[in-house]
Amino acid sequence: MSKQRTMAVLTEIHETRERAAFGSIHHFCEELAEYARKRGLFFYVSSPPLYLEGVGYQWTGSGWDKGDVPPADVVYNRLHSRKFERSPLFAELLARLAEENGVMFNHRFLHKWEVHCHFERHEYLHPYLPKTALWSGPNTLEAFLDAFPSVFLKPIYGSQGRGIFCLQHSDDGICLRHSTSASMAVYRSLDAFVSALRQQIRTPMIIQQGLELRTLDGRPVDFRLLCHRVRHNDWRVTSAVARVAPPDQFVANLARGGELMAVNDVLRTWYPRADAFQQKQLLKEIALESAAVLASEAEGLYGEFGVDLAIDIHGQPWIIEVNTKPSKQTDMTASYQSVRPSAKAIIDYSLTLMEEKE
């Protein structure tokens, strides 16, 4: 009798006497469980400590039951803590998976600087990469401010648009805006700004060329394209949305108050129908190339990326960043009555990995 194929989602679990909660992916896990059942998979959700004890949560159709579970053939890593992925417990879990011949995909978070370095090795992506450098002091910053009308400073481990600075020259000095505050500060000199910055930052930063992005009602717009691996290094775009920044903000992340819109609706406000179609196709091609490059360059196995792109006022597309644990809140096809395409793509890729092992 053949062993039943088994898949697990690894994430943080908040347990109470009444229920278990899987944070921002709780409903997404229900969709994964429903589609896994249709595809004949044994499916459960677990955390690293529970997985090492052989314990997980199974979907009953109306709730999650805790119990003993078998080792998984494939694990989908949806841990939200970069720190935990560097812990001894995570290393122990990887060793256990290797002993049991299990496979994990979306191996770990990739930070902004290593993503940029991977892309830089591929010349055909260069036209879409904003000039970027690792923050090393005032000289680098001064060179960027001399070269570009605006400059961004971003924490390499940042997410959800947190901790980003936008700098611009002004008549009074250097104007600073923060992604998590509506306030603005002006520093009379670069040295004064750097001195203040050193007191605020606790993590490595990248410096990035500012872009004059296309806007809606003066609000910057970017695009999140969710890419899933199909087989080998073939990828497809499973969903795409536009995100419009709140008034007076320069980031469009939903966590910072960004508004979701359909990509076609945004592009049709900027271009005639044929040009809008061509721009959308180009965005998809860049996203797929980005996913394929990262999957081939980064250590570990990846089956899902959220690729953020934008278009400047000259019609030039740019790669803004790539998320290795993309939010499940940006899928406009999500419905409590259906299984969204991205959930099906995760299960289908897991089945492909199992077939390749057999």
Second form
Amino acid sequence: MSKQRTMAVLTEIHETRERAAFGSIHHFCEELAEYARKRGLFFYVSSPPLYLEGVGYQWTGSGWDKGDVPPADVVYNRLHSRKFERSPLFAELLARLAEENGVMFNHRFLHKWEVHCHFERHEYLHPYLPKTALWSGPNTLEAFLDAFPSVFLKPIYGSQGRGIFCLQHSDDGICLRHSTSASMAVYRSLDAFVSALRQQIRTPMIIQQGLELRTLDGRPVDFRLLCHRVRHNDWRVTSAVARVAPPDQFVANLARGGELMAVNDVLRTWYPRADAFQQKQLLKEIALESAAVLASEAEGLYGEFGVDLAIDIHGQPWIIEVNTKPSKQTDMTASYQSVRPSAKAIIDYSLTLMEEKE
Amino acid sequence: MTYTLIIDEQQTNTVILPATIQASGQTSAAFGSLVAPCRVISSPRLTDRVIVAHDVARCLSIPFAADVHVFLTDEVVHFGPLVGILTAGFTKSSHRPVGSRSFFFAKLLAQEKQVGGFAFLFGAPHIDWENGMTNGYFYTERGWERHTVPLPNVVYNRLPNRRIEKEETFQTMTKRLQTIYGIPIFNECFFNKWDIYRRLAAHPKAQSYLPATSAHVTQHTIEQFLARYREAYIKPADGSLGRGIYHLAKKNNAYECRFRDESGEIQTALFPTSMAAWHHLLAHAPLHRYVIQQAIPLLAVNGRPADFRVHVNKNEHGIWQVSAIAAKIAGKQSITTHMNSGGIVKTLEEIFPDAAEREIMLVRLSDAALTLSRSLDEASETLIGEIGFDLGVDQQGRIWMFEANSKPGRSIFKHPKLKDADERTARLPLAYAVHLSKTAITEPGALWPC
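Got the form predicted on its own; any chance of the form predicted in complex with the partner chain too?
Full complex below, order starting with the chain above.
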């Protein structure tokens, strides 16, 4: 008989005396475990230190049991700390996996500038890429402010819409809004803003062309498409939702209070049926092209991306950003089912990887 | 070399060329099928730019500034080329003009920057025969854009299927473009298996690569093929993607027939005689459109039969070159190596880890593909710019050709290691289109022999 196929999820585990918690993916791990069992996979959740000791948590149907586990054939990386990816422990983990012939997917976090550079190399994606530059000083920012009605400054390691600035020329100078504080400030000049900014930012930022997004009741909308890999390097969209920004906000992330809507409902309020259909197909195709390009350009193996898209007032779609650790909150396509399509897709892809190895 | 074409708003009735282009007495400028009289002057200050006065550009319907090639005849300076990619199935959406194939064409057109010139997508309904103009979809930094331009210098046929290609509209359209405007069209039609076989079998260099094939699929030929080769394929002459293929084998005293049923499941049927097989399975198939071919026992990779997709293109000099090679490993129990029957794509590096062995295979496959493409080219009345060959290597190491496709599929290029080949095979048809345009402009006699 062949060896039992084994899959592990690696994430940060918060252990207390009563229970272990897997952070934002806690419930998702239950779904993964349920579906893994259906597919005959041995499945557990572990953290890097536990994995190196051969320890993991197995789903019993009602709770998680800690115990000894075998090395995994396939590891799904859901570690959320970027700092950890640069640590010796992570290097040790990779070495152990290589030694045991294990495969890890979603190799590491890809930051915004890196993602942009990968896309930039593919000319056919240019129409969908907002102009973007790495923040290097006021000159680039000034050029962007002259070229576009609004400009965004985003931390390259940011997620969930945190720490984003939106800048616009106004009669009194430069008008600044902030995604986290919802405050507004006006600076007399660009220099005044830049010196204030220098105090506030400590992480690398990108400057990005602001877009005149199509709105619902004046609230900007973006689309989150969850993409999963299937056989032959093909990708599939497993879920798609529209996110509507809260009133007075310019980002639509759920963490910032955005509201979920069905993609069709949003597109049908904007367009006649035939155009709504074309736009929906186009959003899917752009997401799939983005996923395929990133997977082939970035080092390491990727099986899942969350692609954020938006549509401007001229009907042109844009790639806003890509998430390597996408939140599962948007996968509501089948809330009546116990296992979401994204959980099935992760397990199915893991099985494909195992078959390829055999 | 290419030059940046600049449209000058101040000048009128003039084109200015760098002195390195040796113009002498030309009196007009041309773009695609349009010609406009103008002043042609040289300037030593220009090196990699050509300047076209705005009124000349408007007269010629040059849609925007771009990198172009410049071809000279005695009287005319040609800018371009203007390359029309012919297809069908246009939607009303300006962001998605050919539906789900829009990104496929966007990737192809994006290669234009490397090659120079203007490439656009068009279909039969876009041509305005009265004015000799056409509407075309260009893929720019802003996405798809529609412009009205002259008829192109060259047409690259990318019609999606045989049915559309046979339609009256396309037959008359391609004939008119060729005969009235002298526009060369390449990859004019899908290949028919029997036609290709016939042409290659007559060619001394190509013959040896061909498995025995017959267009007369009768009980008698089946009997003959099985007696001689033990195994044979019966396949539709106009088929693609491995659809409708039967595999026949003589095993001891029984006849085994494998095929995919309507639901795509592989069925195996055993018959005591070839007569029984004939009556139960084959007599009802439209066999006049089928060929029967000797089956070749293929080289196996991990116990599964493998064959090779060798992609060849004519390059910017009009010379055949191998642009991609990949192995296709058959799926479990599959009849063919097609990916839709569970086949997987591997690179030569993956299946021949030994460098010396790999090199030998690479050379032999390349030689075979180049010999076959040159032979096919010589034996063909139409212009061919790219071919996808399905080649096999038998257990003795001999190379065989199973299929030649004039519109080879691109699914092998999803393999991450074939990224360069993917771009190369998208770029070369445009590079060949430039070569063809140049030939059509500067030495049309070479293209249209009497």
